[in-house]
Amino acid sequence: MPQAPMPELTSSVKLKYVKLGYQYLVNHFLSFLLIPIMAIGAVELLRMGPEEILNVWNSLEFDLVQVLCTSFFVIFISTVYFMSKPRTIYLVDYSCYKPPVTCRVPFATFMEHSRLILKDKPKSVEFQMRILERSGLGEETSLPPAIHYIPPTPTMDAARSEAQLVIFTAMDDLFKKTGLKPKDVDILIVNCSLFSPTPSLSAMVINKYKLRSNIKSVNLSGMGCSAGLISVDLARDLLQVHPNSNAIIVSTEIITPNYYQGNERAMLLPNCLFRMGAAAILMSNRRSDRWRAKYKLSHLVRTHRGSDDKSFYCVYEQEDKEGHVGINLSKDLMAIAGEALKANITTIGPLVLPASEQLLFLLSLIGRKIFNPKLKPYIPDFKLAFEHFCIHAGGRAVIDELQKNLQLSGEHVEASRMTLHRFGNTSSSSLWYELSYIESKGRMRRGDRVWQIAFGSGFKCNSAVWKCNRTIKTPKDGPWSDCIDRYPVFIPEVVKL
């Protein structure tokens, strides 16, 4: 039987050199223009020996008055520069709720309480069964306790219970962590999309906390799973304009009051894949915060494509024909969430990218439009900009789109499917439990470099780059440390219940 032929080694070698010739030369590309200007003047100076360049300077004439206005010029043009520079913003930590065994859900729960909750109705049980086989969560996701009742119980206490539960103990972590009093917070900001009590989740932790009366805080809702990086945008901007402040993130999704008890298959979706979760974050714009904090803020970029009917109907939260209240995910919602990440990465892109990705990619704008618009557009290698992606562990549709599209590889996604098989869907708060798994692996280092992609209703595709301010110690707490030498996990394309 004939063998296949070898693979042509020799000339895959060459692209890639060449590959890599053109990004040093590009990226570099200032430099080695200086490079031979700086030698032709120091050649310049040699040649013209110690005595010519004494017998120059003397020529000069310094006036008094010229020079004290040329040094008033650049003292007032450097202090306006110094001025107006944005503040830097620090992640000085952050903790992510880690649920008690008592919550745990696995799949042979689930599926029982499905069947006695939709006891009349069969095929919505079998639809749920195919869905949890094909999701990607694992048996140590975990519901909250009104979840557990047959039938659930989703009362407004329970609800409160839960919020109180998962953020408590978060900011309990955090101020643990930190050594940070609670009446030394300056800036306060609670993000729930689905439940919205009065008083607000805000009020709730500084009657908790008895935080100080004077306090800003802000309450957001409805702002689906991309809320958490919209809450860091907020942070951001307070922090510019309140100077010597820190500011508290809280990021939730409470799961009582939105259990789907009923029968339509696009709104039991999500009682397949979210689960409880909760991540408190502590951001400062002061320079004493420097060398303790973990990451500095880089570039946060949001984009909105509410304006789109499709867009703006594709989660959307809605009664049933029997008046179940649920969400509704429609089968549009990856296309949707594909163009809403394609917007993004155009305006990111020229932020991060290296100018060697930048060149290329205007090159094949160029020949799309002038030459040839069947030509393949150039996808930009966001792996040169990056060493760590936060992609948001909405489900396994989500994270395998992303990684197709931004051409990543299996260790590129790890911490999110890592995060979403262990975790679920925790929503907002996915993103710090993926940045936990990739410190409780020891990966982390200074200067490295994260980019966290969220998407929510709306709808929306937000995204932000950190940049790590020191290499990160393997954490001994946190909601990782008692199964991070267990993963990463082999992960079947179905897992038959």
The other form holds:
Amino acid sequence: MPQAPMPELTSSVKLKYVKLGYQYLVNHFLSFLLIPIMAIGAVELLRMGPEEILNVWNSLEFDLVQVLCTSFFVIFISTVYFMSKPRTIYLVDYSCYKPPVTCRVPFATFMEHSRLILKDKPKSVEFQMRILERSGLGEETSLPPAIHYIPPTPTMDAARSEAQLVIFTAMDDLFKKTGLKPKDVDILIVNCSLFSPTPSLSAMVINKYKLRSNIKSVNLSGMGCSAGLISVDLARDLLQVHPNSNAIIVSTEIITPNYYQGNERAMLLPNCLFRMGAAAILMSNRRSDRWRAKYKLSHLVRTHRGSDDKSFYCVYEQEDKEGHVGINLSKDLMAIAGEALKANITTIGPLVLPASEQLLFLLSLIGRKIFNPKLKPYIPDFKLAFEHFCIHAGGRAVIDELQKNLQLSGEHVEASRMTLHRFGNTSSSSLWYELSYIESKGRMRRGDRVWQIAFGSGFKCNSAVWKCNRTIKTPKDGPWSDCIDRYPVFIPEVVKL
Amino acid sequence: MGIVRENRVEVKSMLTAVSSKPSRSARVHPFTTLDNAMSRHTLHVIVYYPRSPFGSFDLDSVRISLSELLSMYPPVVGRVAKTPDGILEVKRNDAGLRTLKAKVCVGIDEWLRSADGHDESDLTAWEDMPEDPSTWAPFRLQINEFEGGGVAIGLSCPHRQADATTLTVLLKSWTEAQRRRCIVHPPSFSPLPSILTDDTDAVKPNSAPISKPISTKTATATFRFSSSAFKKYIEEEGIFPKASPFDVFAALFWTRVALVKRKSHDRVCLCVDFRRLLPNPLPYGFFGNALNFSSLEMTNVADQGIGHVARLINDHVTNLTVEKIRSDLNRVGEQGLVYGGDLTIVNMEHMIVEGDPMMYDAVFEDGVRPVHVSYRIGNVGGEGVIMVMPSPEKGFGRVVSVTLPEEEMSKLLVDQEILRFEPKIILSGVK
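Alternative state: the form predicted in complex with its partner chain, after the form predicted alone:
In what comes next, the whole complex appears, and the chain from above leads the way.
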């Protein structure tokens, strides 16, 4: 018996070294090619000696015009190259909203309110309890003040005051952190999927902070939990067109008007998971920001599966039999999310994966197409491309599914799980809470690459890749500052309620 | 009386105030024998402020300090549960304090002048415990805003879970948390000292003997006596110098009520808080019931001089030893209703700490002291209750609240002996 594990161990160690060797070879192929050539060239030069080199040089017969034309040509080509290169987009800083303690929702309070409000529907109450037990949420998530009432009072006024509370607090914090003056904001993008009053939330921000009259403001609504990255994409495009500008993105979801008041089970699910949160992000294309910016945007890939009917209907807002509006989540949600992720990976893979993985993937693809369709598809190892992963904390099932599909370890998905535990599903802003978690743990170093993946209704899968610009010191304030020492916590499969 | 009482308090909304931190402990709080003896009664404290510390309510800093304070009081935000043996206990599940918001259609001065005991009960929220107490909130807070400013904060709970001192300390600690001061009396959840519980039986199941239901309508009135009135009485009647204001006012009301009741009314039940009377005193923050109920008898009390009765009361209270307290604990609740089974006189002298009455130091904003604090006991027995409470003005004045059957009360309100003191009578329902 002691003999049997030993060969496995040694063989797996051998395999690891083979893999490492292969990766070094393929990823640094050009260097491996270049070094012998340079060596041969150097040896040749040394062998020739100075007189022979001078002879070769004179025989080339350069004259002034040729030299000038060549240098002119070189300068021209480099100018065209630098001008047409896309501007570097920096993420200067961001700020996440931390709700007041009065908005906290302990499990017992949630279940008690549920029992008092749905007193004629014990089965629905039971269902909510089972969801909450397995949700992965903790006892410190928050709901807006209007939802704490028995029964909840989701008036439009209450929705506006929630919007003002979360957005203005996050933006005040962002202005303080970055020292930005409100009148210097060039682009403003606000995304909030389910609350879209007139005037828009972006107009509300402009009114509060007295922003400039020639500001480029956009309000995105209805785009689901992936709207945060859609806003980043839009900001990037706008910053390509407008030189020397900055952009503020506000990502939030206003819970007050969307708390489902009926008792249809599939529509009660969001009540158990969605929680209050917001994030404000400052992006810039100014050269002067390159020293203080936290991240550089490397890639942003958007994938939309709306053309497929099943994907389109899987997250659907509708009225139930009694006329209450709620969001219906279909049972195939996980499968559809998996498909959307595959489509997204197919695009982002070639952009970020090292050559070794791409080669393997190509070989396995050729193998499947030509030789044997039954061959298992090779899943590229994304851990080689990224140091940190921020998976949208849509629910425990989403994180489990992605961890399985991408073969990630517990530490890679720790930011997502702990954000789900501490803040719940805060929709589009959850990616920023996760990023803040990684920074608060002191794990973010210069040069680290972060992959943010967001899913949203439609069905969409959007990815953003950031590269850390400077090693980030553990922030003294921020949403995690008072509790980061307690994390990571062990989250049981089922919490007994 | 066929007058229909109009309800001047309108409840606008209800929510649950949560603690700021999860309790992270599975500890349960069982009830003592004394607690179970109090189970027929409810307790309500109402504090009146001339200016409300509440603004928008949802985002007030007062709410945040309440949440922080509730983290220190897990039994207040917990829920009552039955063990498999049918014994009740409190679980620390963090469900929260039920909070109601109400509006009163009159001003605070008008209220204090014209409301009576039944009106005051509208200022507090109460619901009897159902068969399944898992979603029943034992502690309830009601914030009542008066027309033209002013607020009454009403805190209610089953008397089984807390006594008047516990609720007073809780409210005072809330104001200390709000003003960012150090909490002077943090809560203590240790059980009663063993010296008191050594030879009590195992916890009796919660079935108190059934006493006759209270059929008579009761009325309440509150008499405010000034310091000078006390001094005047001491001089005129030549009462022994060691008499405390409690002795004098308790004696006064005992004799006058006995007269009104027209019985020789020999026996009263004296309620004294024993936190500071033990050889190892319990802290003020002791959470739960720490009350001693003892009987006091005197023949023909209505004909006795106040000085004589005061001396009897003084001796009785001074001689409360640990053994006496223990034996009283064993016998409490034998008649069912603890308050009002006999005429009950409640002593609150212990709430005056270094000359300052604790409840009037519960100040949210500097300079805005409570104008009045009421304590009400629910389900009081037919004989009535007399509560001698500290006065907002420091010194020898006292505020005496009396609950009696209606006819007896109407006679007491015109009693000349009492009116000699020129008390200010409030909350008696005079229209």
